[in-house]
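What follows is a single chain, given as structure tokens, in the form predicted alone.
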Amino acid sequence: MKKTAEVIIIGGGISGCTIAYNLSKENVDTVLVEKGSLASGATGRSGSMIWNIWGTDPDKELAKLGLSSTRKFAELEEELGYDIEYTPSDYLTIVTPEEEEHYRKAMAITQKNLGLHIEYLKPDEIKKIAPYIDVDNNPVVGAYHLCNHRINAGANPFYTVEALITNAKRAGAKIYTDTEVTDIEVENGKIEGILTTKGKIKTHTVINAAGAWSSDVAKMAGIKIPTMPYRDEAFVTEPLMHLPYLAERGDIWWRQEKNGQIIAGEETHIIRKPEYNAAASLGPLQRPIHTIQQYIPQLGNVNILRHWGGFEDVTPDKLPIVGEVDELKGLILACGCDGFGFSFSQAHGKLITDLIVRQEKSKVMEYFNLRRFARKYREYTGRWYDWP
């Protein structure tokens, strides 16, 4: 193991691996430390969806950054020289009567912020392009569709991480798996190094990309951050014929992979307590299964091959924490991505690399900084959400 490094990244998920790749390209002496195997946390247990969730945010720079991340993914296979099973998906977001006003406003903001064209389809128009979506027996008043842009996609999380790390190693990065960080050394208000189960590495810059364990890592440096681990679950079906359009609905997420399998789940952390339990159970899968069958009846007899439990790293405002920590020189955060860490990872890589290599602090990085949270949030030990 190396004794010194310019930068140490803690966490071998998609964000940590992307940052390692970007820094190594800039000839930064980079070490990545992962307590398990690469992609063994949230990344390998995610839907690995690539989409822009910031289109309805009033901050234009934030929306544009989200779009830049999705665009970068579209170029990643060619850049890395690796098949990561990048697969564009076309979605129709189904609108019910009580949601119509909300969605029309969201469409207008998205078009304004991102400069993308969105069309609103009536039920009869949905039937023409996707006759398998049942709009007759469901309360559907329409759907909106983003035109002429592959803003929705997916990729194989394991292939993506492998491709990033392979290229990072070629550029000189050192990767240590099965190596747990046990402490972060701090002296006179700055980082001095880390202690691991395999030895000590001296450094003045540590990037916390530990996902669900980010708050635990921050505590080693004496810093409290408002991130909490919430369990999530997903399932994968047998391979199916290609569906030109998927029916997106509420908090149910799903996508079709390159091999035809459908991977799906539900945003469930608002009804759960923070925990590290990744055990899978069939109960939470009933609603997404029912919703998919409801809108695409022909999927009613599809076999489910496997399902799993995973983690989401959640903040009070459900937005990431990115950037330097005011109280401790040398600690940089890249965590708190809720269920969108995979999608946001390419933006993470650029933001952190620009900060370290070029000392650039963009407007969006200030927007995501830890200082946006009041002290009460950073000291709070309960749940962020009040739902039962």
Ligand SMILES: Cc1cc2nc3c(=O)[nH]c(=O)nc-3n(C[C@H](O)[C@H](O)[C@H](O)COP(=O)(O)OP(=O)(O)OC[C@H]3O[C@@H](n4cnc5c(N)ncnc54)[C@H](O)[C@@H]3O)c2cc1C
The other form holds:
Amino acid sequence: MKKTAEVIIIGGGISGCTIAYNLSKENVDTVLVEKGSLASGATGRSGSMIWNIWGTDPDKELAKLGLSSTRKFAELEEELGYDIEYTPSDYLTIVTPEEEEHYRKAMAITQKNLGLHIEYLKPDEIKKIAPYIDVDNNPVVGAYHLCNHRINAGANPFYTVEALITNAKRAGAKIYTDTEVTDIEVENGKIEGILTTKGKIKTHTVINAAGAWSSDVAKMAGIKIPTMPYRDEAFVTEPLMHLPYLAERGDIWWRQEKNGQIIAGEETHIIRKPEYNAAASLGPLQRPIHTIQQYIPQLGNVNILRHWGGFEDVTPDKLPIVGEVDELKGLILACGCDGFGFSFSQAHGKLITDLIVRQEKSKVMEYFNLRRFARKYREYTGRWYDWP
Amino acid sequence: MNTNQKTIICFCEDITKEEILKAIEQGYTTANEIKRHLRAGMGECQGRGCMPQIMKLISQKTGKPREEILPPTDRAPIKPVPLGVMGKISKGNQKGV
Ligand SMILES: Cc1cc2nc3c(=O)[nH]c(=O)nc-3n(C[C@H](O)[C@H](O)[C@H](O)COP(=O)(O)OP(=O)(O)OC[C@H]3O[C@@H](n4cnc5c(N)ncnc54)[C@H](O)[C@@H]3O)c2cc1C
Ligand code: FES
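Starting from the form predicted alone above, please write out the structure of the form predicted in complex with the ligand.
The complete assembly is shown below, putting the previous chain first.
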């Protein structure tokens, strides 16, 4: 094991691996430490949809960050020289009468914020482009259709992480898997190094990309951050013929993988009790299953092969935490990614690299800084969800 | 025997013995890692057809005794279940288990 490093990244999910790639590409002496195997956290368990939270979240900075990330994803295969099973797909948001008003407002904001054109389809038009969606027997008033922007897609999370890490290693990064970080050494308000199950490494800069474990890792450096593990589940079916749309109905999402399998789940909204038990259960899956069967009845006969659980990292205002910690320079956060950390990873990677390599503190990064949770800043983002 | 012929180990996902041996050489030395790296064992039979063979190859290649090679994590529903049937099961079980 290396004895010193300029930067140590804790966590080998999509966030940590993207940062490792970007830093090592700029000749930063980088080490990444992962307690299990790469992508064994939320990343390998995700739906790996690359999307923006179209129309559902009005936060402008978040939408812009998402857009820049999804655009970077579109170039990733070429940049990394790797097939990550990137599959661009048009996006369809099916709208019921109760939601019509909400979506009209939200979509207008999204269009304005991002300068994208989102088409509104009437039921007949939905039938024309996606005849398998049952609009006759469901309360469908229309659908928002986002196409031709190369920003909605899916990718294989394992291949993506592998591609990033292969490139990072080539640029000199050292990756230690099956190695758990057990402590962060702080002396006189400065980080001095980390302790792991395989030895000690000296450094002055630690990046916390530990996903659902981010608050435990921050605590090792004596810093309290308001992130919580939050369980989510998904399932995958046997391969099917091509269904050309990524879609969502309410908070249920589904996408088709490159090999034809359909992967689906539910967006997280309600704050549940934090727990680290990853065993899958039938309960959380009933809504996705029923919704999909209701809107695409033919899928009732399709086999489900696997379902599983994973942990997301959620903050009180459901926005990520990116950037330096005021009280402890040298501790950099890249966490709180909620249910969209795969999509946003490429933007986070760039922000953190700009910070470390060019000491650039962009407005976006200040917006997502941890300090917004200090009492006096609570109104900063204007959002504060119910927090247990 | 024609040695140019490929030996398929995972029929569902069409993965050859060569691919598996290469993956082990690259450092994917557990059944879980091979599964995630190659999709071997993620097909319709959920690895019933190929996993025993893959675990044997890992053991041969790494020199670890066969008993020490752990199978990949089992994922429900173990055998493929139609979505419609699964929906009925979960309806009768609103709280979830
Ligand atoms: C079911 C499900 C579906 C999802 N679908 C989508 C989707 O479609 N699109 C999308 O954008 N996002 C989706 N997400 C969210 C997405 O998966 C996460 O936001 C993203 O993967 C977070 O990446 P990460 O690298 O921050 O965290 P993780 O992937 O969780 O990585 C953190 C890593 O840190 C390691 N670690 C923790 N503590 C230590 C320690 N002390 N020492 C060393 N290593 C440590 C962990 O082992 C883990 O591998 C989904 C999540 C789930 C659970
Ligand atoms: S033979 Fe490998 S999954 Fe079926």
